[in-house]
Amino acid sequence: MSDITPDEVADLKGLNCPMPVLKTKKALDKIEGGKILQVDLTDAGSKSDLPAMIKRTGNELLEMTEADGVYTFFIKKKLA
């Protein structure tokens, strides 16, 4: 369990390739700059493009972590 407190929740589980990474996209575009958005998924690929549409626009990956075949995911959105 991480000590991370997110500001927003997207549960994208049960989604499949590019359906998490579409609406992780949507879910940061709606919350101001410099908070966090805490993601749940369970596809797996999300594990490699999910960081790598964080990196490419800008925002941060605080951490990711697994358990029970969820992946969760806190990223701070950039500042405008």
The other form holds:
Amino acid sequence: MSDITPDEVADLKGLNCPMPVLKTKKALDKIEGGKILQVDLTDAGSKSDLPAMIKRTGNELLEMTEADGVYTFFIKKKLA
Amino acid sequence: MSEEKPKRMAIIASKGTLDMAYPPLILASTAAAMDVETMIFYTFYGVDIVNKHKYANLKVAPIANPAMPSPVPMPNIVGMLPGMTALGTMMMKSMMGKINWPSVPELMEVCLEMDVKMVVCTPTLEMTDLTIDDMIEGVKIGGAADYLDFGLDANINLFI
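Previous: the form predicted alone; requested now: the form predicted in complex with the partner chain:
Now the complete complex, all chains and molecules, led by this one.
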């Protein structure tokens, strides 16, 4: 378990590429800069997909954890 | 970051089967999510992907497609039998449904929402007796120079 407290949580479990990336981006677009988004997903490809999108969009991946086949990402949205 | 020129991707979509509609739409929507300026240029059969009368019902062609998965092994020539295209399409859609994949119209909506430029080739429209009114909303008419103008400044150019 992480000790990061997210401001928003997106449950994307069961979705496959490209949906986790698309929905994570959408969720990031909705929150304010500096806020933290937690994303839970089960698509193994997202382990590399999501960090790529986060880096390219200038956001920050704080932490990724994996437990029982669920990957949890904590993403800090860049300041506008 | 803000000083940098945005990245760009240009895709030519030239095929109109269900399986060939996904790669351009998936790459374009994902690129847009990665803040990449993206254009899809639809030409020849690719125009079906933005044809509002057809895009929700694109088909898979089992004939001459030995990679098409089949519940029982059968010679590829069976794909020519009446009904096989419908059957193959149904199978492909059920496989996509099993993994929760979005439909072509759903992916298209995401692309348009994220400002992917959609350009349809004018000669293709004319030779197939179609007009811009037969296209889904958000599509613009263009030609080879339009694609090249965008593609010359693109980091990725793909022909699908």
